[in-house]
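Next comes just one chain, in structure tokens: the form predicted alone.
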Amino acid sequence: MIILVVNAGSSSLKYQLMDSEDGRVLAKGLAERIGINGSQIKYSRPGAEQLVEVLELPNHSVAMQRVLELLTSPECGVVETMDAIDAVGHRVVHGGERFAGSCLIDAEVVAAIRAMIPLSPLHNPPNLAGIQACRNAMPGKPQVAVFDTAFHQTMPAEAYMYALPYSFYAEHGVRRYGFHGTSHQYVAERAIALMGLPLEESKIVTCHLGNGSSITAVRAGRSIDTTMGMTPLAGVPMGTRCGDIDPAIIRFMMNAKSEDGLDIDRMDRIMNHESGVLGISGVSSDFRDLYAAADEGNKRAQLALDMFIYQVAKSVGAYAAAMNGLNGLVFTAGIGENTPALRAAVCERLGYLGIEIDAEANARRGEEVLISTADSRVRVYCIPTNEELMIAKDTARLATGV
């Protein structure tokens, strides 16, 4: 089926026509600064040079009218019309307790959505919109949600329950819901079959390192813990985000400077935007940028990235011990996939589980690799991860009843 995979932000469209059966992508591209001066669309296809078309883009409806313009396009479209195109599948990013899987959207769902907001301020309702520009602009097609935190929904009350008073799970729903659930699923499900395990025999650690990062321990196939919590705030410390805290610092912090206006907005713009391996370093949140710094001599860069290297390291060893063991450990996203220095560290870390990098296949960038050595008694791999593909298969699944 030739499904199209929409991923809207704030002021951002990401789209992606794919073939769900093959994995092969038609076309891709990312319309940027909506509803903001200096709006454009970017549209790429296999074999042809990048279009790039700078023009006004005041909501996520019109961006998608465009893009569906550009996909049936006579001069360089893919597909002759939108007859072509089966089914839309959605990435939403909070689905709360609600939504354990994936499922087509309809109004019922649509305001279970809207419902999240509240935990989810920032995504859900740029979510909501490429939803509606969609439907607009597709009447009838089959659309599909696929909730990044629906993977997650498998954990144990032990591991997503807050030790704050029952009421506040109960009536507002604060607990650990998790993220980048389709990623850790894709790449845990590849593992598994690289391996080539039994399912229930599977114990394996995933770690998606980004600009936002978290580390998912899966048994059998199955999220039981996960790093990022009720928010993606929490964690490892990530590119901007300050990760796990001590939350008294908050108070702390806001008392010695109140005159200086720090309230609770400015507060959590510092933690979201201010913090994390930028905040340490003063540098940069590109891990090139902190690793040619701490080259030259720079401690604070080296600082933000032993401090990194250490609470990914740390977390595997805890995940190791919450399953028992473990026979799996994945590196996947931007940093995870193209930062051999760094699988390294942390790998180094975990020798007293028996792991032992090959540092000529650990060289490798970007691509599915092996890096442990045979003698490894835990299976090491990096691999890219696709979560537009899971996201295609999802809603093909869905589109089709099968």
Contents of the next structure:
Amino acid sequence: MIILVVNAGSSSLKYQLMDSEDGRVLAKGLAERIGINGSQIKYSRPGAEQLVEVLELPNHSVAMQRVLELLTSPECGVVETMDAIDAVGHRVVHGGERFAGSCLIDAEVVAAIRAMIPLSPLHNPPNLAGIQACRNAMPGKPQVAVFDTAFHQTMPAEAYMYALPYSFYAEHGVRRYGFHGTSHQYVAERAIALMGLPLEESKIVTCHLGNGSSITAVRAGRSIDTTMGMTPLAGVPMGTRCGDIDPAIIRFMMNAKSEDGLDIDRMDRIMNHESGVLGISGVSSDFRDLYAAADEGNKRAQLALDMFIYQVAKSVGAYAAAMNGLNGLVFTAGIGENTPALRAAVCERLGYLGIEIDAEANARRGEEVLISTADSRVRVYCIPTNEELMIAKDTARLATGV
Ligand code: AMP
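Please give the other form, namely the form predicted together with ligand AMP, since only the form predicted alone has been shown so far.
All chains and molecules follow, beginning with the one already shown.
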């Protein structure tokens, strides 16, 4: 089936038209600066130069309409008419406890995603705008929501509860939800297939290391714990997010800086946008820049890398304990797929689990490869993630009612 995969942000709309059977990408691109001056649409298809069209995009509906025109245009289109698009799959960030899997979108699902806005004020509103834009542009076309949180709904209560008064969970949904679920599920399923172990025996830790990073314990194909929490701010340090900190630090920093007007919004900004490896290094949130700076002797860049590696290794160790064993470890996303030195450094700290890395295999980047030695007690993989394919497959399955 031909599926349009849509990932709508507050001022952007990423899209990919793909064949859900073989994962072939027919066209993809990005509408940027929606509702802001200087908006544009990037459009690319295999074997052709990328088009960049500068035009006014006052809202997501106008952007979606133009994307559909490009996809079906006689000059640069990849399908003849919109009828060739079988269904639309949307990435939706927060599905709360309501969604443990993907689902066809109807008015009730839209209302449920809207009801989840307090838990995800930055992401669910633009996701809804993307859904509405596609409903306007393609009325009657099956639309499917695929949630970042859904895969983690199998976590047991002992892993998802916070030790706060129970009423905050019962009345406001304060608990761990976890994110990057589509990615963790995709690479875990790939690893299970590659390992050839019976599903029930598989104990895998998946490390999604990108701009945002999270680590997940996957036992028998199901998420049993993950480092992100009620929001994507928790867990290991990230590009600009602080990850886990002592919660009392927030009050301390706000008091210490109150004369400078450090209110809760400023605090939130600091923790989300000015912390992580950027905050520590003062150099960049991008690991390529950090490695380059560390190579030139920048001590804070080296510290940021060391902290990240330490916390990732610590999380893997914690999850090996949580699963009472480990037989697979996966690295994925921008950093996990492209940084052999970081993979080697994490694995070096995990020697006690019997992990041994094959230096030659580990030198490969951005491809599906076993990077552990034949003797390693844990099979370690680099597996490029493919959230779009996962979304396309779920969408095809639900749209055909299989
Ligand atoms: P993602 O969020 O998965 O797109 O990952 C983005 C991050 O991956 C960037 O901020 C970089 O830190 C990192 N990254 C991407 N490519 C490379 C590379 N070739 N070497 C090192 N880090 C990379």
